[in-house]
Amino acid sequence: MGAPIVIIGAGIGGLSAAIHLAAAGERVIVLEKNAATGGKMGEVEADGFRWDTGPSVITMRPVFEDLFRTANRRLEDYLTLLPLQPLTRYFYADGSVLDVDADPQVTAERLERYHPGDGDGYLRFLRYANEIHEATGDVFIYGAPPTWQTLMGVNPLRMVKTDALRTMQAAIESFVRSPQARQLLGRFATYTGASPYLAPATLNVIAHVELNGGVWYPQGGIAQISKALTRLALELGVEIRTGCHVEGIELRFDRVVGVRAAEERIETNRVIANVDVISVYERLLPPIPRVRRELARLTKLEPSSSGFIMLLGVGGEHPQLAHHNIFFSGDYADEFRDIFQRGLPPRQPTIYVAITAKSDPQHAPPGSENWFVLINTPPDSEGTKSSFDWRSQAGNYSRVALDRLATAFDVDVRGRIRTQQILTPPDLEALTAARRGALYGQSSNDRMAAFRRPHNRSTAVKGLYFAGGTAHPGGGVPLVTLSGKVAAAMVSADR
């Protein structure tokens, strides 16, 4: 057997690529700097509480079934994915509450009370989002990265259905009238770190995969996904080395010839980097002209949003809350102006709260709850015009969030927090190598974003490939899983 394929990073994209390659008979070595696999899909335990620290919403179950099927395994033998009901509970600034049901007809009936006709508008929107999925799936999601050449062969009528000339919000407002329905559908832009007021309407496809396809929760926590993929990779003979810091990728001219780790050098001519693409060009490659040109191009792209995270161990239970909860701001448009125009964390933020103890009671002591709190923020402002300093302001901003929950929604936990950890954009960069803490790489706030997103095969270095949320097809656990599949297919094709 020849030189191994080296994968840098044991996040979901890297593990997916490793499984596909090992199932095809390749020798694969995965190098992971952290003590455990999973990348952003981590977990923390403290004082009897347990939290997932990364992704929290799982959709597109068939993607995971397909991955296990590639290795002649069954998903059910490794993971128990529980369907959630309701999918999410939404709290609005006017005091109204909406449960989004797994049955779209039930949700439509609930939306009808906010504005006559919104029930039918919601169902029409879901049909429209499904049409986008059918029109874009092969080109933008499930296959190789889109190029102008591939688009030339697509039926023009099919491309019209992608609705790329309107913004998400403009399309949403053509279907529903109430602020409740519009905020509900607009929030799916945040799944790619974008704004519904700027992102192309094509991204309304995200609503389809959740609202038509359902939301799933892996019993035991989201981190069970990475544990299951790690187990499968090991069974297939993948060598995974944790605690292994990669110092660089070695080149001969513009071709990969090896990987240099802390205590060894591995000879290889094929590397998949499951690391932020810009970080690879900036930190792991020698600064040859082609690398410098690609780095200059990538750093000009607008980064996606980041996040402010609180892991709270809360004394007491809240029966009015579900597994997934969204507390909406009163001025959604201004919230996104804060993030993407002013470069500041929202003054009146939308607050997401996930409580896995609702589905796994052992994740918190009896009579308590584990809260994962996420607020969308700009990426770290260090080196930019914004002056916001997370290092000195994180504590103040946590009080902004908790005060808002208490005063606007009558959910007051300020005196009942037993344990707390905070993660800011700089923390996320340090933990995951996500440049400036941007959770999804580049922003999707323009209609050309899908074409500017880094491809899974490097255009600057031969033998270098990319998997993960900063490469095609984008962020989110299912898409990152697909990125590993695409990268593995390219490695095999180029052999």
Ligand SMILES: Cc1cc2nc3c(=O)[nH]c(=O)nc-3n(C[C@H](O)[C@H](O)[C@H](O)COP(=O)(O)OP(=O)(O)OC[C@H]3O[C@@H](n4cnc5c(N)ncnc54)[C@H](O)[C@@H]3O)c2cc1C
The other form holds:
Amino acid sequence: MGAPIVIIGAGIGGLSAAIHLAAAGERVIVLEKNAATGGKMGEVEADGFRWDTGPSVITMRPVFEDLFRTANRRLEDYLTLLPLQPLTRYFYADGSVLDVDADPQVTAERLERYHPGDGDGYLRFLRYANEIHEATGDVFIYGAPPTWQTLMGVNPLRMVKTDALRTMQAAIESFVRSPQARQLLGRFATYTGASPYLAPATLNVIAHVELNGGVWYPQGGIAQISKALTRLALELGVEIRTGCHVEGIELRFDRVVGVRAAEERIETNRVIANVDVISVYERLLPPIPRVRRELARLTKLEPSSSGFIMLLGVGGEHPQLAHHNIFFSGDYADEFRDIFQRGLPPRQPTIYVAITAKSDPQHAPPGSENWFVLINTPPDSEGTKSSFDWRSQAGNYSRVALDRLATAFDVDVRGRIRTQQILTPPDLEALTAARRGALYGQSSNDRMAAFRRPHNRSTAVKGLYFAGGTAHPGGGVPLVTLSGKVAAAMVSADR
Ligand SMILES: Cc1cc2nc3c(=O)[nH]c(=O)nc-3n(C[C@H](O)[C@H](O)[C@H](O)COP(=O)(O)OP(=O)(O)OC[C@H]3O[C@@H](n4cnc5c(N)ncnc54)[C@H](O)[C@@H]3O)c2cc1C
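Okay, that was the form predicted on its own. Show me the form predicted in complex with the ligand next.
Let us now look at the entire complex, which starts with that chain.
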């Protein structure tokens, strides 16, 4: 066997690439700086509570089934993916509550009570979102990155179906009228760290994958996914070295010749970086002119939103809450203006609360709950736009959120928090190496984002590939899994 393929980072994209390559008979070494694999898909335990610290909503089950099939395995032998019901419970500022059911017909009947015709509008919206999925799937999601050439080959009628010329919100308003239905459908922009008022309507495809395809919970916690992929990679012969911080990728002219870690150097001509793409150009590559040019292009791209996270061990149980809960703000448009135009954490935030103890009771001591609370925020300011200082303001902001839950929704946990950890955008950057704490890489607010996003094959350095949330097809667990597949296919094709 020749030199190994080196993968830097054991996040989901890196593990997916490793599995694809090892299943194809390649020798693969994964170098991970942390003590554990999984990257952003982390977990922590404290005082009898357990939390997932990163992703909490898993969609697109077929993507994971496909990955296991690649290695001649069955997902069911590694993971128990439970379908969630309701998918999410939505609490609105006017006091109304909506359970979104896995069966769209049931949700449609519930929406009808907010505005006559919205039930039908919802079902028509889901058919439209499904059509976007059919029109965009192979060009923007499941295959190699889109180029002008691939687009030229697409039937013009299909291009129209991508609905790229209006915003998500404009499209949603053409189907449903009630604020409840509009806020529910607009919310899916946040799955790519974008705003429904700015992002192209093409992103309504995200509603399709969740509302038509369902939400899945891996029994034991979301981190079971990274554990299952790690197990599979090891079974296929992948060598995973944790605690191994890569310090540089070595080049001869513009071609990869090796990887340098603290204690060793590995000779290789094929590297997949499962690391934030900008960090690779900025910190891991020598500053040759081609690298500097690509870095200058990438740093101009707007990062996606970040998040303010509270991991709360809450005394007492809340039967009125489900596994996934959203407490909406009263003025969604203004909330997104705060995040993307004013560069401020929303003054009146939408608050997401996930409680895995609803599905896995052992995640919290009896009579208590493990709350993962997430609020969308701008990426860390780094001297741009806002000057919000998370280091001094995190405590105040957690009070804003908990006061709002108590006063607007009558869910008051303020005197019952037994243990808590807070993660701000700068903490996320430090923990996950996500530039400015952006959760989903580059922002999708711009119609051209899918074209500007880094491809999985470096244009500046030969033998360098990218898998992960900052490369095609974008952030989120299913998409980074696909990203690993695309990067692996490119490595194999270039052999
Ligand atoms: C709070 C939060 C909530 C989220 N919610 C959801 C959700 O509900 N649903 C969803 O689908 N997605 C969600 N996401 C996004 C999802 O978690 C990510 O898109 C995905 O996990 C990123 O995977 P990745 O392959 O890009 O690798 P990452 O997770 O970014 O991992 C990269 C790995 O590379 C390692 N590394 C970096 N530099 C080096 C180096 N120099 N040497 C060695 N190793 C290195 C890191 O330690 C890390 O392990 C969320 C993310 C966060 C943070």
